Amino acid sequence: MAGGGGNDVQWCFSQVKGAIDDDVAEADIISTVEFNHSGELLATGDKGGRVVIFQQEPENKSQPQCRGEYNVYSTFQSHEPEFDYLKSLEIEEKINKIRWLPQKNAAQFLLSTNDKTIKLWKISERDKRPEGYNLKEEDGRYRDPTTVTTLRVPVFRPMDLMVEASPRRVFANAHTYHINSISVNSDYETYLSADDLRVNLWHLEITDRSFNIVDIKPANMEELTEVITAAEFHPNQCNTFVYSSSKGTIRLCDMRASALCDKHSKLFEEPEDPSNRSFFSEIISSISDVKFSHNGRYMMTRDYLSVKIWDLNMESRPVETYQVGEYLRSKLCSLYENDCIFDKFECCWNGNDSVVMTGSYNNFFRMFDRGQKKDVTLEASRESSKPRAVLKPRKVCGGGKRKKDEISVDSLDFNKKILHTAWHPQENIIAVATTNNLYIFQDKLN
């Protein structure tokens, strides 16, 4: 079953990868985690600018419970530290989007984002090198042209595979506020890039221009009472794009409207239920994330507490929705006091949109599967990573009595967080990134 996963699949611990150290340098803490179209290469970004590529290697004909192991493929400095001198502010390197281009030649193309500047990158390999140069000697220095008696063919020779990333664009000075969200477009010529105010459209050609397609900053800062949270484009028309709000709405934008979309085509929103009015409603109806599904039908939001399954086709109310971690309505206090409720949670789809994947606290990460309506709570720790360790499913004690094996509320560690995972777009393959580690998990083949 291509990408299903749900309760009848048994995960188990595949690879994890990153510093067992228990302090943790900032510049390591991953930030952003995403496979290429094929699921062949896996991407993160961290906090120092850093982008790593892992490759899956091919499987092992004689062993096929074991499934290609993924390796580090290609490792780049991405993005430096900058300094804004109008503004007197500092740029941190830090990779806040990958997204990655389908592959039409033998190199690999991905957009990475820092919070103003986005480049795209080129990946390719070499296994030759050219020789026999007539007027440059083997280390690269030039030689005298008059001591030059004989031409020679220069030849290509084979050598050590070396995979080379190199910057082919760097589309920058088009965001005020810093960049949430980029998305390539299902034409492949354009994407997205969002900040909290704006979100504009690129050319992947061109560098020196983007157009505004929406912005919603008021004349007056004072009377801004929304900023833009995330933007994805429709998986399969172009014209399409969705963004959500910090008050919890989506729109959805159809760009043969006008060209600036900022009257949105629909505006998906959930009526609040008084009886879980409080101080915090606001903050935890932000949504986090919203991520299409892959047949373009049905989309999801993430905010604090929930995640929501919603069809294109009704704004009223969503189709389904999954309670992520109700247990924690009654610590938004202490998550308030220690910022924790400002945390903003990634979601992800399997490879035909059976099952959604989101974190949570303590290391922990959620399932819903839709068909069978079952959910299952797992944990990303090294207790649990020895090879082929089944994971045990985990359940949260909200309060009153607590049951064996259950985890009190209160004991869970909340510097402890799943905000990235990644599904493989046709495997039982799931990335999911702790602080500073990557774990792979994959379902147990009998």
The other form holds:
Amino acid sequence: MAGGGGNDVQWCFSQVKGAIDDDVAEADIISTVEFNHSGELLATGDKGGRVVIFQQEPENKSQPQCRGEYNVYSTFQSHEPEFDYLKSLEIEEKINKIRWLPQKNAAQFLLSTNDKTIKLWKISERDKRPEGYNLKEEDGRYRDPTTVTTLRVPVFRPMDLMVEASPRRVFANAHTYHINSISVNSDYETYLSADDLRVNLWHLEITDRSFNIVDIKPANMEELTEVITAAEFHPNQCNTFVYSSSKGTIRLCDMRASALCDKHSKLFEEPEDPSNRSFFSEIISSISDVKFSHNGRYMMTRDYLSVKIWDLNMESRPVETYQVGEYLRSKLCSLYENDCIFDKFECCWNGNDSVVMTGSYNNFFRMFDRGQKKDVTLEASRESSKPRAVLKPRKVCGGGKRKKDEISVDSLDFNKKILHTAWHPQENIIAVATTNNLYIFQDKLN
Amino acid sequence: MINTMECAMDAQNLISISLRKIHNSRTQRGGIKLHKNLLVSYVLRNAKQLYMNEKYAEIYRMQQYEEVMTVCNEIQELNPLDLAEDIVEASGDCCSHVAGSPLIMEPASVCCALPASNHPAHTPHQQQQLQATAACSAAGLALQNEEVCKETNSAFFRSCCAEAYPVTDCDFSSLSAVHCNKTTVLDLDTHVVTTVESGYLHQDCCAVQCQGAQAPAKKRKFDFGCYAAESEEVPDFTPCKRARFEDFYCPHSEQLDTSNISNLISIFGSGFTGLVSRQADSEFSLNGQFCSKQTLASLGAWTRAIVAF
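Could you please show the structure of the form predicted together with the partner chain, as a counterpart to the form predicted alone just displayed?
Following is the full complex, with the preceding chain placed first.
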């Protein structure tokens, strides 16, 4: 079992959000999941361009064992489908990433992005409204001024809580290729956005200008050999960011070195094992996600078959490698055929960086306890969705004799994949997105 | 280590699948995904390299086979008694490589072929020498059958996956006299499948061989309908050093439409079928025995005498 703090953690089902219907509407497919900095809010984005925010209820004093449930807080349409008439290109409304800004006042702010445009949303609560206008009726109709005989001062009266989401900034027209990442800087003033070939730096207040800080587009596109797959700012050092590539390398850049960070400060790359060479070596070595640890000492990368932990001080190889699904190696041909080999799995750290988590197929997700060197495979399924039911560890049998309770790799459902997972910044609460459902699990409290 | 026979079979499938993916990506919502297509192009390159290696090996094998058959036929016409002395003399030279082991007629040794085509050290002259003493020198290699096979398997694999495609020295000009009964050949330049009966392989080989020379002349432009209108360059995402790729892309690529892609795929299918069926007939294997049973059966009694010696 994996957990934080060195104790064995048992994971229990808490909630599931989304339709039970097996017939999944494409617009409902979850495309990103993110906790805010306090963990009180949980945002999801979907293929239909909508953002749904869940809020954790305050702990129930009568039931101290149970953590508060997450209920819908706000839902809004973040992006709409667009058409680029100049390039004859349809721009999908799918939300690729959501990143929360740290809270500065009563309102919450988040950045959401599709392939081309980033938007800053303000989510604010309204629980009172002014009443007693002189010139307006309560329903909003204007009064005939001649009928006004007395004057009164309008007062605020309580009302049902209303959560409003309004777009405060729209950062558009800065990316030719598809945006894959956004990351807020620790200075809380700037953020970066990355597409296949470029990384841009923005100021949160300025929408008509962005600085290009990485450009790997070759002069001759025929010489293109790699693309940028993910980028993230360092959690503490506002001058440092990393970007990963389709070739399995990670480059760390220092913005103090020069305006254009094409020349990396560090290059993290592990030599390929020649005995594993295959038709698909380039595909499976492509990094799909990169995440700094909370303490900023490590970073984690996810490629198709493994999760690697890198020490920022060592570029030659990762310090830890965890196999997520080595049993998939023998299936690469069919996974290529059905396009599953292109799936981009994300990964995440727990609050104290002791455990990492990532998704896989058959609605399995994996946790690796770095300290205890243990790993566990769990499943997000409706069958095991009884309140506070403890999740049973699963095991996949790669080949040979299948033991009892093991699942053969040939029985895995490759249409059921967990690409997006998120871990509460402080508690052992995790959000795991299947195709169109969001599962929330928490550790068993005694 | 991937079984190279499987590779040969899978290579054609992978090429078809990859082409289909590239074609489908043009109609996907949201425009062409640069990342995905770049990865697909890598698979295409890897599959193509393996297929090309297989093809060259196949061609070389067939030429070796024909050469040996010619020699055998000539031997059959001679008086076997007179021949014995000549053979003993001649074998002294050839068998210097053999180290006292029985000569085994390996008419089409892939082990012979692969090092020749994959090691730049082999000059055309050396290759001619190899061919001339194929009957004898093949034995030397056949002796170390397993080792060489393993080595060539890895060489095979290395070359199939290496960035720089190593084929340069495969000079078949000396084989202009090679006859073949029936060969199905896919011309990767014109995408024309040719079935050659009792004809020469020379031209076809050279056509395949010369595609490298033609590469610079071809404009490797892909009809990215979606990207064409982009204000920046048309992103040909084909990585560098994949000069062979244009074989799969229509040279006049402005109208690379569905029917062309379908034709390409069906051409590959029929072309490969021809090659594969020939392989099956002659029972060539890359893993162990390079001696075709049929070939041995067709040898005359005199050659069996040589074999027994």
